[in-house]
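Take a look at this single chain, the form predicted on its own, given in structure tokens.
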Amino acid sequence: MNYSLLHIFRNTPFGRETFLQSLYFCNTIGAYPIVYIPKSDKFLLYFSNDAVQVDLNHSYLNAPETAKRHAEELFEDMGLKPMFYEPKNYTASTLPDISTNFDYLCCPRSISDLSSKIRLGHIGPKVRRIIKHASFPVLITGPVFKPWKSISVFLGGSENSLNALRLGLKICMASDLPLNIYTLLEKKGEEDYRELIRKNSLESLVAQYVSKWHFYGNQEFDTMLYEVPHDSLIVLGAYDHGIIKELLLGSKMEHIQSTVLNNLLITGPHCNISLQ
């Protein structure tokens, strides 16, 4: 894949773990990571229908004299060529404009809040807003680097959920790792979901690449989360109707955060995933 991932580098032990997840993700799917080392605690992301000001906590500016060297060392450890992003435009002298012309963006589970809140299942409001407006999937990493050995797609009945399946298939084809689907049967039966796959011309790809499709009853949400492998990349859709209604706006997302520590690859409503 000739794809790129933007990573906002934090020169701390916690930031190292997040960056290792980005590097592993890129190595696994054949993408290339591009690192932005912030020089101020704010920047702007311009989307087609919104501009999001990201306010970083002070840890992102930690030890600027060693940040680039530490990032380069991690690049080299993963066998990847170091690539860095330098903003060209500024809305204000300390407010750089960061391009959104990337294929993926890596975020910790919270950008501007303390990392200690992660274990409480906290998603930062700016991360929610980025996912809502981004045209690319957002990788939200676990707190500690762990290689993932499979892909788990949460599939409901919405178009955005189907986008998550397309993305999962895309990652599967690029990585040659096993793919499983997890569906919570809320108002429909198994055959309704299989018919949805047929109507969207995904039946042959699902038959070829999906190892197993797991179905759970409406009250088995916790069981489903437990049975997702701990070393699997979870791919899911947000801000739509399906397995998790308005995923990042409701309590279920916070429940996922406090229950699983897997890496999450999330497609928002403006993602358009193509298998071409």
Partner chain sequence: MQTIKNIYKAIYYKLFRLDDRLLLIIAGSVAGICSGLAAVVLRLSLEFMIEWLHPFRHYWWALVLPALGALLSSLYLEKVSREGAGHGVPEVIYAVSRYGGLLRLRSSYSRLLSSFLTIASGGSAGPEAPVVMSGSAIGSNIAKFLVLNDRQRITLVGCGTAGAIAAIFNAPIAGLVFSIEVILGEWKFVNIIPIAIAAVAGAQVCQAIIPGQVIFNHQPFNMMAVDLLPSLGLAVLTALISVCFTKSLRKIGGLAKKSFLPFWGQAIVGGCIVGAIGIYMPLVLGEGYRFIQTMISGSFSMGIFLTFVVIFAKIFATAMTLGWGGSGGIFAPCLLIGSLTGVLFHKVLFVLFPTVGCASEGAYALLGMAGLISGVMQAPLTGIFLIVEITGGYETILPLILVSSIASTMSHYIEPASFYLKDLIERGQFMRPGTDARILSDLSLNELIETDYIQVSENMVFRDFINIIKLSKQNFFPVIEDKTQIYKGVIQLSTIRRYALEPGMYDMVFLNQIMDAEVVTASLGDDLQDVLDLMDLNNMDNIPVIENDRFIGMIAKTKVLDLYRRELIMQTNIQ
Second form
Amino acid sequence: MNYSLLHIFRNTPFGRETFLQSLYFCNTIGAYPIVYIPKSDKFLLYFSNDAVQVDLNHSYLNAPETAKRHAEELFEDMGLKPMFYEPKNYTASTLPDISTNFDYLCCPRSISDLSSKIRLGHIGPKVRRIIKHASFPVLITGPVFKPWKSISVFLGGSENSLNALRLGLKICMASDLPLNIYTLLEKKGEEDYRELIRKNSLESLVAQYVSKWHFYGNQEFDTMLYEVPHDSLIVLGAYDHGIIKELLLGSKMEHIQSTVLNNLLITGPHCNISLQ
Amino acid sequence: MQTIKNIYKAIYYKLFRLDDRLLLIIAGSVAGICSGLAAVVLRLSLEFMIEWLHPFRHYWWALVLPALGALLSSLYLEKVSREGAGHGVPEVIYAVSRYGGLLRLRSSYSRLLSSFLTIASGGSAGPEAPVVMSGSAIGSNIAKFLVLNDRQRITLVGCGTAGAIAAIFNAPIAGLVFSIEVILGEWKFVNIIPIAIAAVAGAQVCQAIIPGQVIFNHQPFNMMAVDLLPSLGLAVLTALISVCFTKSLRKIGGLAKKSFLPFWGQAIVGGCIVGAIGIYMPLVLGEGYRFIQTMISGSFSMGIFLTFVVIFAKIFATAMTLGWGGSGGIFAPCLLIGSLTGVLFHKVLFVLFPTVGCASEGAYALLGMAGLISGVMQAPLTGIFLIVEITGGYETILPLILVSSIASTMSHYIEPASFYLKDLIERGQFMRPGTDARILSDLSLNELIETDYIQVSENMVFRDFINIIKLSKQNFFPVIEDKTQIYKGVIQLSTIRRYALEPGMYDMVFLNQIMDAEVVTASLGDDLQDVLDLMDLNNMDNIPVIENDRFIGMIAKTKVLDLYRRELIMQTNIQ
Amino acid sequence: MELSKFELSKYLGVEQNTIDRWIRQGKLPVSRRGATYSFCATDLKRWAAKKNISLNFEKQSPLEKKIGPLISLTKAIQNGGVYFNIQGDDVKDALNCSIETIQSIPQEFKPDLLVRLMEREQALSTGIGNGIAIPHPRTQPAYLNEPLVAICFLENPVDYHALDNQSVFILFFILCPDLKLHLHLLSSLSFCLRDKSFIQFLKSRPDPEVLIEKIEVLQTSNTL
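Given the form predicted on its own above, produce the structure of the same protein in the form predicted in complex with the partner chain.
Then the entire complex follows, led off by the chain already shown.
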């Protein structure tokens, strides 16, 4: 199929790493990247129930005269046709509206921080809001380009992690890379998960494509994270937590991404992944 | 327990979600109260600051005050809240017509602060547009919090706007009319009730905090039949002034863009110029409510010539403030310029015909305000109702209607787009509900595209293709490259009919020889408007859609018509 | 009754992403539970009636014409039969004799059929050249139960006013109650008659079994 990924280009060495991740991702699953080279330091994403303004820091506007050429070079190295996105509508003259009709979006862990300030253990609030409202999965890249050789799906019990599983299967079919499922047994047992898969008629696909399903006990979360291969793409679902819940309990996603440096592909609560 | 839960659920869905009237009324009044609070807070703090800065006004260095204010305000907007500057009202109209009223949370406070800095320091601008912006953003964010749909959200945006205007002028009907006439652009039953309630709530907030105060006090006026003739003249004069005001706002704003100064430099230059004017004519500074008050009560003391000069000074100062980095609206400047125009007209009238017993100067100031609001915003009803509510009676209604309608008609004749809409119209983004542009912008290519097409390889022999034609119903066949699936061209049956009836050619040609590779194509991200223009230009009824060199489907005009009609029904039928 | 988005898109006659947009814009009565939407049929009906929107609840799909399975040419020939040595000196004679001979036509309809066939011949000769004619009526004889194709070899070639003025030695009767089937049989037959070797083969007046087999073989090369 024909999937597109939006990448916001940053003309710095750090941005290059992110862009290489995007290109590799696209090449592997047969999607095509579309690059937006920002002309002003902010843009708006209109989702169905929120308008998210993304404030970029100055590094995104770095050396605009070479940005396009650099992007094209990287495109050509990967053997892809360069494609650029031009915003059509403007909310204000320096505030373009970026279309949300893409199938994937690539984000660094934090969109507006300086690259020197990017800490682990912190997903920028904007990235979080994008994930919360986006109807597409968001690819959150590690700091340095690293090709991944397998896919790991974190399967919890929720509807959203089933979405993640569907997405993992889709990527697995498109890329022919091995797919593993990692499940932390909290309240439910192994059988309950198999039942869940059966109920959602994913059983045959799981049997066909998943190479191994790993189960871990309640306290073994960090063990599980360690055993995820370092060169694998992690697909997981984010939950629609309220603010209070997030403050009290902390977010599992936060913990995962602060511990693991792999590329993360996150499906938000509004993602709708179908296997067609 | 379960039954209670079910009953609750049923009530919840029936009362609030399916039939949303009650929900909208409650949420709307909350929006009205919040935006009313915002308006009152801005108004009070402005009054306080202007009072506090008053003693320093006559020093020579006071000219840097507006510069300082504009500088701080533009720094705040650009660097702290990172708003992306703009007048406020056009952005709200844009969000309402294109994105179902989605506004950012930061808009609900950023304009308040920035316009406070601008106006309190003496910049010539009005607090109404910022208040409208924050009121509508409050409404929008309440809707976001309640996860409402676009239609409901738009109603709440209207509620916020109405509450804000109602609170700042203590004029609920003006709030309602402004919100519907300028912001929403559609008079619908479902909108009017919540917006009216929000407007009343906003006005009540104002009453509760600043009790008993009308923004402009006045003596009763005696308007008589003899005033009708002069008001015709005043209407023409206000129309001319309002066109002049609109044009100079845009011209001077354009100058700033050409000046190559950084935004903070623009703010300093603009502020200094306004401050310099202000030293000689303090009347141009700030929002000018005090001066309007003196004019209405008839104690305005300037002579004819000076009044005439002040009108243009105020126009210039407002344009310098708003165009060069300050933040604020044009509503209050409109009122001031309007009342100046009215006073000027009255004075001239008195000199020419000293014996005619027409009404007082204050009455003409009010008429002038109505004329200018109608002329600049091309919203005659807002002008009429605002003045009616300010004067608190109907004694001036006849000349009011006369002035408003003539002024708005005349300025519409000279300048077809009002100040708020001009930019939107130029960008082709002025889309009121039920208009062609709105329907076309709502329909996306995704909804129109037909995708089940048999694709054929460019290396296919014509004879094989004939066999495919025999079995298929489609009139267009996309031709693709074998290995890469890249789209090469399209075969339209009507153009190859001659060859199809010639069996001698069947084994002679390959499809890449008879396909049409030059066909204009669209891509999924295109606007329907552009695609239709493209089809008209090339005289096509069907257009292939190509994405990333792959054939996606075809768009047919018949399908467009079908969905267009459904959409029109949907858009114009909502009660 | 609750409807899914897919069903509703069928009833309203629009795509599913249009439904999505209408939900977002608040143009449809819908109740939302989490991420899924459900539509209540009674609410929808009331809503549609209020707004004059047509909902196709009852008829699931537009009227689909009932077409029986297409019959193959060989089957029709088996229905009609192959007859040899038909008498007759002119067109009417030959037709008359043939109709009398063909057994699968009920006796009471034969006079009417002859009138219809003659009408057709007078309008334009059905002799297509190479000594072949395909007589058939212009309006379909609805009284026949099955489509049939009858092959009649004439004793003496008859002047049939054919296009190439050759005398006709063989008649292919196409008698078919349904127009669509008639066109189908006509097209299959003319496909066979385009083959020169087949015409030579016909001139040899082959046995019925051999003839039908030959036609069967020819049919397989026709992809239609």
